[in-house]
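The form predicted alone is given below as one chain in structure tokens.
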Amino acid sequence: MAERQFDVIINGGGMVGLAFVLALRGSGLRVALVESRLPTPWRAEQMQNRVSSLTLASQRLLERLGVWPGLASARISPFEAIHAWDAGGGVRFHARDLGEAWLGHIVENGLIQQILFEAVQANTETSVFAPASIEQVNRDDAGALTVRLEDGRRLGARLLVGADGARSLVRDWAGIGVRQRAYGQRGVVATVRAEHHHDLVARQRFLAGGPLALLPLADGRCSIVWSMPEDEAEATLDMDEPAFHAALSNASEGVLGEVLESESRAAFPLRAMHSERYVAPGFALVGDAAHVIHPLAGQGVNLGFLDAASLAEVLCQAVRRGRDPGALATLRRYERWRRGDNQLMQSAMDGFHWLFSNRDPVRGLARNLGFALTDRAGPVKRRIMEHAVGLRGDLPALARP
């Protein structure tokens, strides 16, 4: 017998999951969160590694939520412009082409969270349990689910919602299967400073090992992405800071003069995943525990931010109309509205990571056409652009111009 009754519970407090918290508030749903552990305070002193490029569409997500306030006022890097090349050609992006002022933020992960947490706690309509973890989940035949924590306590529901990450024990709870494949890569991340500034630019310069993304950050210096096979990864961990910053100089062909600092050098397995369903009676997916991508676009977190808001509008709507929020005919809905989108930038993602972590020439050859045609055809990139910054698109009603 539960303890407490709610219509959602949602495990995991990273990102996607507190924005899909907030996302509900006012629609009259019972809410609950559940997290494992409280987020790191983050520290203005300390710039952190782990950084996510932010769309228009994730910049009114949070505007609507009432959070991008927190994020501007503590720390946020604007850029107006986007440098991608390789060795044979480049294309150039820039806000003005869309009479925008900027074409994203990066923004850190940890003061993210931490400002999206601190709006759910102060949020009366949901109850926080944390830190504390689901040990299991039953679904009775009548459709209602009882989950009961580490610590014995019980919890009824209608609706898990799984925000959490790619080893998701909701998606193994709701018996949902993936599809992954590892890329035999890492990602390098480290906090640099070079001779020159950015001029609020993110730069990307695609190598036969893997991107390189020179993020722009508020203090004139750069958050790197740095993709390269396992072995060239271990041994760029190793280097010494002389070595890794001429290594580091060398692979941006020096687009930003020498590297001359850098800090928190670490590095993160990559790998795609997809689930084959996002649903299932009683249960739902968002964000990583549902889909994983390359992180050479930078997309991961934007189209959990997408996920978040678009389950919410779906449950709200459903809500308005009596029905019940763990229905499958319900979920379904938001299934069929996201999950196309998903897979299509995974796929691009993909087919971006075939046509130039390679030494093929003829691959070559198709990349520098590539590049070319579309940096003169004008309207094709601006439609390029605007699918990227969130200006077009099935967006939810949280993120639309």
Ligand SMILES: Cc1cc2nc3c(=O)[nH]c(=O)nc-3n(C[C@H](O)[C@H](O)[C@H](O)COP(=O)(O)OP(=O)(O)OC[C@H]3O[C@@H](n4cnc5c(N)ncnc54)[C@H](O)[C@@H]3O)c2cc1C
The other form holds:
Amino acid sequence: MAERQFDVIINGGGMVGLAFVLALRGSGLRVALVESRLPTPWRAEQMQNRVSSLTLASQRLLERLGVWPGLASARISPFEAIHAWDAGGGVRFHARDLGEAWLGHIVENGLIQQILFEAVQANTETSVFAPASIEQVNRDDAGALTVRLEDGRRLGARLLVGADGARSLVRDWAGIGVRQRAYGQRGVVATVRAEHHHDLVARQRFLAGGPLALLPLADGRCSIVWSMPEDEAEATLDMDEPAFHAALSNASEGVLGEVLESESRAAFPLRAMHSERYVAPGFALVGDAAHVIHPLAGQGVNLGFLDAASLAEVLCQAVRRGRDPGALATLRRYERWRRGDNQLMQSAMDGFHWLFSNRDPVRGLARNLGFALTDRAGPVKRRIMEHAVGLRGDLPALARP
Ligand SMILES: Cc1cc2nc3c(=O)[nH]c(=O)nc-3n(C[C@H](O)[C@H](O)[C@H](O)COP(=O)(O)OP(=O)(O)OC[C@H]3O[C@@H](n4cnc5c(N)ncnc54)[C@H](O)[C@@H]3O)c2cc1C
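To complete the pair, please output the form predicted together with the named molecule; the form predicted alone was given just before.
After this comes the whole thing, all chains and molecules, with the earlier chain placed first.
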């Protein structure tokens, strides 16, 4: 027998889980959040090496959740142009082509998580269990879920949402399988200062080993994500600073001059994963629990935010109609809404990865042709941009222009 009764329990208070909790505010649903770790406090004097490139859709969503001013007053880094290139050609996008001031913002993950967490804690409608973890989940024939925490407390609910990242336990409890593959790459991240200012341009150079992204920061430095084969990543982590700076200057073709300083070098494994389903009776998955994509287009958390807002919208409609939030028919609406879009993005990333990650001359020709066509064909370029920054597509109300 549960000691406390809720309608929805969210497992995982990362960026996506926290945004989901806030999106449910005012729904009338009784909500609980379970998170195993308290967020590490964000510090203004230390730029974190894990950052996200937030789309305009994510910005709108965070504005409507009331947390954007908190981010903006702490530290956000806008960019107004994107330049992607390889040895044979390139393409440029500018915010003014879309009539926008910016194409997006670079924000530290730890800052996003902290500001969202503060907003969740300030919201008396939500019960927060952190640090805490779920040990066992049971669902009876009538659809009532009982969740047992490690400390023995029992919580009741109709729906358990997995926002617990790539290794989601909720996914296992729901019996949902995954399709996954390792790229055999790691993403080397660091914060670097180069000779020249980035001029508010987010840059990406496609190299045979993987893409190198130079994301512009407000203080003139760049946050880099350099995808490369595992063994090269190991060697890159082991390099002394002069060797690392020289390798990075070379890999970026000196587009910002020489790299002069760097800090917080680290590497993260890269893989692709997609859950076979996003929902099961009494269960739903959002964010990296449902899909992990290559960071080359910086879309992971942006897709997760759209999942969170879409699922919240579907649940709010269900509540208004007096429906069970854990019923499969309700949850399937969310799955139909989001899975196709996320699959498309994942396939596009896989396609990019295939096209760019080698020296085959035929693929080289295809790349150059693609760059040239995209750069010259105005309407095509505009559509690609509108999708990438979140001005187009079947967006949830919280993220719509
Ligand atoms: C190198 C790199 C660069 C990237 N760059 C970008 C980018 O520029 N833009 C972008 O959009 N995306 C980017 N991504 C992807 C992005 O980081 C992820 O998509 C995002 O962090 C997913 O957020 P999430 O909240 O779904 O999951 P997570 O961040 O994994 O959060 C899961 C949360 O659940 C908690 N948790 C886990 N298990 C349990 C449990 N059993 N019980 C309770 N709590 C639990 C964890 O503590 C954590 O707080 C990048 C990824 C990498 C690797």
